[in-house]
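A lone chain, given as structure tokens: the form predicted on its own.
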Amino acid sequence: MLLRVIVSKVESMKKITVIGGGTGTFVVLSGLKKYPLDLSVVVSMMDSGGSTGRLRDQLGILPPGDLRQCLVALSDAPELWRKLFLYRFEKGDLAGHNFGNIFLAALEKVSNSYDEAIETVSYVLKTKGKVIPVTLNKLHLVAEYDNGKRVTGEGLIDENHAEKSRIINAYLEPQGKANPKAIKSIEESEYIVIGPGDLYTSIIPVLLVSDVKEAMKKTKAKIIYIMNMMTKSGQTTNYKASDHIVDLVKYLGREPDYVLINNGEILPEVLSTYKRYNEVKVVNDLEKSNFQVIEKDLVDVGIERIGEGDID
């Protein structure tokens, strides 16, 4: 249904981008590659937790695990090569690493240049669309909470769950250039795609990066951000939508022009899962605006899953 709704508004159009990283971009380009888009993504690279967290601290190389998720979300390869991007190993000096981020790391230490990484890396999966790094500067995000805590690390801000304290500021160390393929995205679309995603951790580090807010606001493309279903502990607890909207615009720069929420029935075993980390459903409170909010039964349980490998 969410891909549906989403079609439904960009079907007479031809270039289209989504923003973002995670698991919820995962799936929104699991679907959308199935039409006669020309599709793009532009790719959160402040990553640094599992997997990625080690890769980077240890060989000096971008993040790769956003970017690999995105990879294979729009791969046309056989299931064997989605299989393999995907698989985590469980044992040895390799435990806990994910192929698809070894095999990026060692393509950036043999390629002339990023691009020329993504390029190979894009051919093996026969991706359907462009992925683009948001940035080739090696960043971390940082986030200043109303309590006066400063977390640095986006792999650390991701599990701060037991945190109660509002964000009230994130910002990037050090503040990088934008990927002008990113910018050039961004500018040429006619229509783009917020999330869905961890707010603060999948979604805003692209905003954070110099030029992009700015690209944002001048573009003529219409945005359309997906609300999240649950609120996310130590990010957005206690989030109703309208808190969602606030936060976005800050960094947006802009309101969207649609917002697509939830309002069907999220399977009873699935919110006993988020109540361990005491995360709700988020209620939608918005009312009137100047933009568009469509609510429709988002739940969708018929697209392909990332299966164990689908982190860091």
Given for the second form:
Protein chains: 2
Amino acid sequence: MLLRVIVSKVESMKKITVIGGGTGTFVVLSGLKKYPLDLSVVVSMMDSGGSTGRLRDQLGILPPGDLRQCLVALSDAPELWRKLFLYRFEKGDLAGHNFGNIFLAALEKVSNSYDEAIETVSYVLKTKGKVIPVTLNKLHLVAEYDNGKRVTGEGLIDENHAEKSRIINAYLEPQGKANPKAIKSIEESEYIVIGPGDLYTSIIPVLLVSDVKEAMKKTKAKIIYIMNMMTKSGQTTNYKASDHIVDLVKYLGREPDYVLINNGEILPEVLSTYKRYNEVKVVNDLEKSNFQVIEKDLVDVGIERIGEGDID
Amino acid sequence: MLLRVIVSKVESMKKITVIGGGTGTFVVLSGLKKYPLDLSVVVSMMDSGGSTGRLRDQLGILPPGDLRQCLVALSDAPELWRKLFLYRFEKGDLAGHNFGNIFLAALEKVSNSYDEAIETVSYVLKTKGKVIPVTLNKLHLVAEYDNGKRVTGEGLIDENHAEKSRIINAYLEPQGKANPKAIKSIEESEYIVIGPGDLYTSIIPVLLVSDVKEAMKKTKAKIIYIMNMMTKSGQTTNYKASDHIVDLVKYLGREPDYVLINNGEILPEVLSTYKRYNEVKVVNDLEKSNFQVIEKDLVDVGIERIGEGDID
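Return one more block: the form predicted together with another copy of the chain, after the form predicted on its own shown previously.
Now the complete complex, all chains and molecules, led by this one.
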């Protein structure tokens, strides 16, 4: 794993904060939890699609989907609990709803605070690490496209595959305030891991919350950005690695210290699935810069087995 | 409590099995769990109304409602867990559904056995005692009335308030088999507590399951029947205490050893609520019989403070 080197270099538990919320974050957390780290994840709270979107609209709750995924990723509980939290009902009134989402929804209703709700889930899932919502405000993501179009809601932006125009601006509505615990975690970390994940629907929503950008500037943490392997239509259409960095830096307020990028072969059958959505491999066009580029075969080894010496 | 005397008489933990499933059982279990007893509850699995009914119909699961209530009654977990399991969603897709029911439904789907599902809930709720479904078959209750009418489904029988005709027969469809753990619990108990609870929708459904009646005859346990305070329209309309006993004995296959019956005053405002449904106080017309009748003020003290010496 990229971070094994960090672990092996010192005796003390390194404090690491992961930023994100989607499937990429799930994979990173599932890997990192195996190491003796002081691990936190600051989670996007803008999800508005699917089961999560319906629950937040109908019940006026915070979106549970990304939190639930992070909680399961860090879980050290018996397999049954992980299966339960990922279980999706198929029929009837509950059709399409994920049990973990329903659990967080009910907990939010009966708890005295959202902290208490997360602590309760963390207790049953025996999570190794802290799961921190980036904000406790109910916010929506807005994307403005180069053609003048504006789309509100993470779910709709995520599904806007057909959009050919580039996103020129993203912001939150309303602006909202960061969870002080998220700021503390960013400021006190030694390493911050961003991505992989959909740039505009998993990563940038975290960075957009007030005070997060400032905390990123202030922290002495080394920032590691894990580049996506594939483009995402309607969001990073035809983006090369440098395009990802430009957009990331705009919302992060600084350059990352390390960029981890895939140089392995992706199986043709996998590529052809992506091709149906006009999604292609992200080309590494990164030239000399202030950050260190680490090229590794992330396809074969996942992000599990990046050896020592990769990070100065 | 009626059973304090049992507890106080011996040093060993007495084994007690409670029979039922509704609100009455909830109250009995909530009281009994405070004592150092080896406590089990054999729960009715015929519920077909409300949230439980919709979940069993839509998802093909066992009815979770009565189980959930018993699990919560025996819970020694922090108040938050009890509140969570009793929480009912008010809006949207989940409107009317109880979280505890949804939890049991999802667990049934991901568990290897129903035992595992109940063990998992018992673990989080820290239940003091064993909650045992009377059967693991999917059965429905059928009631035949004196006027020839037949109603299928516990939920419909329960709501059939307007019915003036007496229930002359009740049976299960299909017949189904008892859970061996239920039979074992009945056979090995020293005391069995039946009721209070709706005679035809909470008590008799348990007794109707194959082998239960035989186990009741075989067991050396003393049977304590707690008489309902009020009649229930459409089910025990105008029933006196002796009518309850006649119907109970028919399905129990023997007389109880003790009958606990209220002699306290019920507040006029409470009585007038019942009166709207033509429900009245159950009159104690019990004459000399083989069982011991214990009259106590159950209104004031609940069933909490029946003193020593009440049971021989």
